[in-house]
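Here we start with a single chain on its own, the form predicted alone, put down as structure tokens.
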Amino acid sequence: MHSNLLKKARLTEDKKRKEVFPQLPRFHVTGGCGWINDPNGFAPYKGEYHLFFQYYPYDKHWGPMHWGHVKTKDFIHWKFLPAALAPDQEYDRDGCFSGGAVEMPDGRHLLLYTGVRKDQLDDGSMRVEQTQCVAIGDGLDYQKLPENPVIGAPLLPPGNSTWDFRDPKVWCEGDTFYAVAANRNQSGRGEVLLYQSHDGIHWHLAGIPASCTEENGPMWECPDLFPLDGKHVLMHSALAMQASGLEFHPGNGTVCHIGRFNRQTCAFTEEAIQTVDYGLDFYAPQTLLSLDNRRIMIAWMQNWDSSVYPPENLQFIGQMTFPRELRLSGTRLCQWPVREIEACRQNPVIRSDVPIQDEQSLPEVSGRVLDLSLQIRPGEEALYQSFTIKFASAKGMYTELTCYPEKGTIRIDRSHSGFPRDIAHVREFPVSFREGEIDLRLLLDKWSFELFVNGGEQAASATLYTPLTADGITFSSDRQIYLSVEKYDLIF
């Protein structure tokens, strides 16, 4: 039986999505209306890929969290499904927070999520309890179990916080279920906990693979632990990070540790650490292993600072990144748009070795829904100091990327991209130039861009709110360069 809260959410989203549909991006997942944040339950189920997400269908601002739901067969064409969870039980009455999903051996679909309950104490303070809960269903409808919550305070290390205990990511290995979850220990530092179960319902604490350090923030959210190319990757989103050169920016960021995970000792040994995405809008990624054995990642393409100021002209807020294939190059995490997007390319425009110096456009190179690849190489004179591409451009509105070969950086600047508030709009990050040469790939989809550098060595994502009529693209350099361009419209 569906609760009244879930019925109400389903009726609301069905009505609102019809009104909002023309505004939605073409190939990025949204809730179709209202608010979304973290991706949840990103996993295969019965030959398709399901994705849930933190969701409030009634408003463009964060509210009591539900789980929205979509699915796809190809990571390109997504189908909206009815909301899967609503905060309708005592243990989750203040929100169904992030979690994971897995197909059970008997074919049922298990959702493991964080239930949030808040109680005001006699002294006026608030006590928050976060526990892990299970709902089981058929890919469309889900029932919360009477055993809930299935992981609570008794299964925490002694003295650890029930206030900060959330975001379980679940998977199966053979007939054993595993889940990693975020927690805070007695000293106030964040930890990643590993749980194990024989049935997905009855769990025990298996160990603590990793703990926060001062450099990587006091709390890690949304952990994910997976094998990749002979190593293991531990990924998480860190709160209140300290800046570290151009690799880690202050505030909330997403970090991955590459190394080795020992199942017997439950210890993760780090070999390298890096930022996952160097842009302005990227948080809470989840990965899955595809049916053809690719590791695919998706994330919330927004940040907490910018999301509280949604544009007045849009009736939704929040979208996911385009799914990305992950690989390791040594101990470097690389990412690239899933290959399925290539079937959506149409109307190719190809230009080779075009000399560029003063700002100029190229015939037929424009648009707001496109896949644009650039190869930049120096001219015969002295090495250029800066090369800039402006896009989503018209009448003083634009977003720009600037390459600095001597500094070895790229700078994002969206100060003129339609945001109504003075929030973070500029970010610079390290990249590799080969004697001044660099390769860029830019995906544009109405209200966002995603940049991939040198085959995916770095990625950077950001939202923008320039009117869709602003579709110009220009190129400029302080000294002559040669530019090769491959541009496709993306048709879905």
Second form
Amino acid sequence: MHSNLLKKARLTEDKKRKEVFPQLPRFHVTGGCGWINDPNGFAPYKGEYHLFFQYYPYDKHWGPMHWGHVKTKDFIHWKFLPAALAPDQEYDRDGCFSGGAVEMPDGRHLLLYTGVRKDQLDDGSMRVEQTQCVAIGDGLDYQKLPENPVIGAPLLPPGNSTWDFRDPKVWCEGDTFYAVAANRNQSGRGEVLLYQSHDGIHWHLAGIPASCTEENGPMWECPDLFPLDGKHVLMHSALAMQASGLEFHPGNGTVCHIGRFNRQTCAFTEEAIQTVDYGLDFYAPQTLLSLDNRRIMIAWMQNWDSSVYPPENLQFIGQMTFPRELRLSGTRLCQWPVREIEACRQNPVIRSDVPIQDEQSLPEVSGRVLDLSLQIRPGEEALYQSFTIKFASAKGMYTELTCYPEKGTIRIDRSHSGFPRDIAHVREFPVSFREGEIDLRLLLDKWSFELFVNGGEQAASATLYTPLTADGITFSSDRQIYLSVEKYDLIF
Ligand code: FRU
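Would you mind giving the form predicted in complex with beta-D-fructofuranose (FRU), to go alongside the form predicted alone above?
And the full complex, kicking off with our chain again.
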């Protein structure tokens, strides 16, 4: 039986999605209407990939959280499914917060999510309780268990916060279920807790793989822990980070620790740490292991500071990044758009070693839904100081990215994209040049760009709400360079 709240959400999305559809990006997941944030429950189920998300179908603002639901076979073509969860129980009446999903050994689909409940106390103050809850279903409809909450205060380390305790990411190894969740300890610092269970319902605390450092913010949200190329990656999204050089910027940031995880002691030994995405809009990623053994990541392509200014002309806010394949190069996490997109490439425009200096466009190189690869090579004279690409450009509006080989950085800047609010629009981040040479790949999809540098050593994503008529692309450099271009339309 579905609650009235879930029925209402399903009716609303049915009604609104048809109207909103023409505005949606072509190959990025959205809620189809209303608001979305974090990806949830990104995992294979019965031969397909399911993705849920933090969802409020009624408005372009965050509200009591539901779980929206889509699925795909190829990470490109997604099918909307009816909302999966609504905040309709005592223990989750203020929100079904982020969590994970897994196919159970008996073929059922288990969702592990955070139930949020707020109570006003006699002195007027607010008491928030976050607990972990289970819903089990068949890939379409889910029942919350009478045993809920399945992980609550008694399973926390003594003195840890019951207020900041959320975002379980669940997986199975053989018959054993594991989940990592975010929490705060007695001294107010964030921690990642590891839980273990034989059935997904009865859990115990197995250990504490990691705790926050001061620079990485007071609370880590949405942790994920997975093996990759002989090591382990512990990833999390930090609230209120401090800036550190060009590696970490202030505010919401997603960080990954690369190292070794000891299952017996639950200790994570860090060998390297990095920003996952250097752009303006990237938060709360989740990964899955694909049916052909690729580690694939998807994230909310937005951040909390920018999300409060939804574009006036669109009837939805929030989208996911395009799914990315992860690999390690030494101790560096590299990411690359899933290879399935290559089958959607059409109308190739290929130009080799075009000399560029003054700002110019190239014939047939324009558009707002495309896959563009660029190779920049210095000219014969002195090394260029800066090479700039402007895109989504027309009538004084544009977004630009500039390569600085001497500084070893790239700067992205959407200040002129038409955004009406003075939030962060610029980031600069470290990249490597090979004597001035660098490779870039840019995916554009109407309201966003995703940049991949040197085969995915760095990625940078951002939303841009420039009118779609702005589809120009130009190139310029302070000294002559040679530019090779491979541009494809993406047809679905
Ligand atoms: C991260 C987050 C999670 C929480 C969810 C609420 O963006 O704050 O910690 O579960 O969003 O929507």
